[in-house]
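Shown next as structure tokens: one chain only, the form predicted alone.
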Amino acid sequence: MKKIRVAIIGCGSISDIYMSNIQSGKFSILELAACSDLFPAAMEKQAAKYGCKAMTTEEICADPSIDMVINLTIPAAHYPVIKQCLEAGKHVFSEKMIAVELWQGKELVELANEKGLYLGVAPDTFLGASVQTAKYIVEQGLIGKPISCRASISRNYGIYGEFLPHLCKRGGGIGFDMGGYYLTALAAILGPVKAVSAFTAINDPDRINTRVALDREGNMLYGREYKLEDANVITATMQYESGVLGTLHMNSDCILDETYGLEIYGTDGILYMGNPNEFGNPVYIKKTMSDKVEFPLTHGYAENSRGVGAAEMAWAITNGRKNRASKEMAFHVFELMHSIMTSAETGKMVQLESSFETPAALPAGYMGDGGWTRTEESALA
């Protein structure tokens, strides 16, 4: 079998986790071959530590040898980066979102198609072991006829975004960071959104920095100013165009404690998911009459599993397929978030332009120890 040779740019705090996975032999079809930083501290620390090579964007563009570049760099870099890559031939999965801005994510998914390379999104949660096993129960029947559904999401982005600064600009607040899992795991359930209507608020946009730290660069974090640019307070409801109508609920100025709700509620049962951040939170079912059941993971990736999603995406390279986390699904969310603040911002129901295949739920039974179930090749075909 032939690996797909991968560098990773973007050395952050996320990265330890692809690159972890990656080095353990977890995704078997992959290779770290480079990492890149703009810090070059921070790209020998990860290159040492996990014995790749540290090399810049340039460089790891003009290398042969590199097949996919995994960009784990701020949203403001994902545009530049993943251009960069595309327009060098290597096939690109990136952090969500696919980029800031809508004219530049329409244009990254016009340049993969142009240049017929693959180029695969996050969140790859949705390929974990609690959506893949909501996705069985729906596919299943055993809630019936799928007919609403509600995710709602509260977190304390005043404290997040005090050592993440990404968070607070444009592109980087709840709806666009959070808000990717919680829509993508609808999306590769329930499939596209018809119409979106929708409110939105920045509560206290002006903030100072109480945090006692200092940043990449070296500098004093406390009692800087700085601006909330994106939303913190977002309500929307969705059409989808199975008919199914849905509620989206996300604030960021609330307590630390993160509370979240997912659910699809069926003409003969209720689906609550777990946290789409997470791989393999319980997956319950409530009948008619009845309490709450557990119902059993059909699908292994129930640990951390970042990194998935580019796996799949070089097993779908490897195998001639399409991949799951798709660049056109990833464009939808994407425009789903821009469509809900335009929404608020016109006062008016907005109609998205885009669609895409629902993808296809993994193959059920890999519980991830290649003993006598599945193996990695057959649970990512």
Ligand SMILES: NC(=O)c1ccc[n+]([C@@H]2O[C@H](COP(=O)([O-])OP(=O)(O)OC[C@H]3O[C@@H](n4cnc5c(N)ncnc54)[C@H](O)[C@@H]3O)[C@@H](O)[C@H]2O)c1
Second form
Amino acid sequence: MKKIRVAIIGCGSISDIYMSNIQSGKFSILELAACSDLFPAAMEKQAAKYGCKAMTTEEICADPSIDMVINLTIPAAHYPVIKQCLEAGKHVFSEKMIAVELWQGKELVELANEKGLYLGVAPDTFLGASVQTAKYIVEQGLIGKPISCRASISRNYGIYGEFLPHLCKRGGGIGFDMGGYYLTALAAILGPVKAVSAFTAINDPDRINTRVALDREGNMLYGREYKLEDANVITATMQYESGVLGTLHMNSDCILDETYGLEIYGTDGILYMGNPNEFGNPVYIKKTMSDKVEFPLTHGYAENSRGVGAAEMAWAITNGRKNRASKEMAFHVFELMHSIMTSAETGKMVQLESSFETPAALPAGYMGDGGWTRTEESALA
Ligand SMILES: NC(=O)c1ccc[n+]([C@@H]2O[C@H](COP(=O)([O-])OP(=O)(O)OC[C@H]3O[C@@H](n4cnc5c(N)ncnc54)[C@H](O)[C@@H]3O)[C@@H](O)[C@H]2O)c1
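Form predicted alone already given; the form predicted in complex with the named molecule follows:
Then the entire complex follows, led off by the chain already shown.
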């Protein structure tokens, strides 16, 4: 088997787990060739830590031995970085969302199609044990016919946003940042959304940084003024193409402890999904007149497996099939969040234009502990 040689662009907070998962051999299909960052100290540090080459994006694009780029830059850089790499003939797997503006996402999907290149987009948590178990439960008919769903999350971005400023900028607020996990987990099970209507608010948009720390350039963060550019309170109702009706509630101006809820209600039971930002969160079912019971996880990748979407895409490239964390599903979820914003701005219901093929479930039974004799990676092949 020929490995797919990857370069990581963006050596910030999330890069450690991607790089350590690849370097540890968790995804044997991937070989870490290089890493890059606009901030040279960040790329030198990660290159030394994970034993790969520090290169500029231009050098990566010009290197014919590199097959795929994993884009871990901030949302505002997703569009230019993905575009540059596709134009250079590289397959790209990008962190969420695909871009900031809708037209940018559209252009990237078209560019990848024109070039015949793979473009995959996070979140890839839906390939983990928790969401795949939920998908298995629905596909086995254990809750009957799904007819409604509910997704809810509260977090405190006042705290996260003070050290990850991209969360305060357009395209980085809770809808685009966390919305991706909830809406992708539902999309991977329930398929595309047909129409949406919403209300949003930016509670207290003018902020002052309270963090007594220096930024990477050595400047004090404390007392710096900043503005929230995206909604921090979102409520929406969604109609899925299948007829399922759903509600979404998001609040990033709440307490620090994250609270989440993600449920699918069927004619024969209620499925309580795990936190979709994690890989192996427990999944529960409640049936008529019975207690809520934990359902054993049916799939591998229960631990932090960031990068599994890139590995699955590498297997898809190798075997000439479509990848599951597809650009079409990612674009649809992106359009859905934009439609939520448009509905709130216009006071009108918005019909979605895009659709996608619901990704096939991973084969069940390939557990991380090797208990079923085959490796969990064999489920990706
Ligand atoms: N931090 C998390 O816990 C987390 C979790 C899951 C997903 N993500 C996603 O990962 C992405 C990165 O997030 P992060 O938290 O690591 O951000 P970060 O700010 O910590 O790191 C981003 C890095 O990208 C670099 N960068 C920016 N523009 C660039 C460009 N044009 N070329 C090369 N490098 C560039 C920055 O210098 C920085 O080092 C985002 O899309 C985010 O939504 C983050």
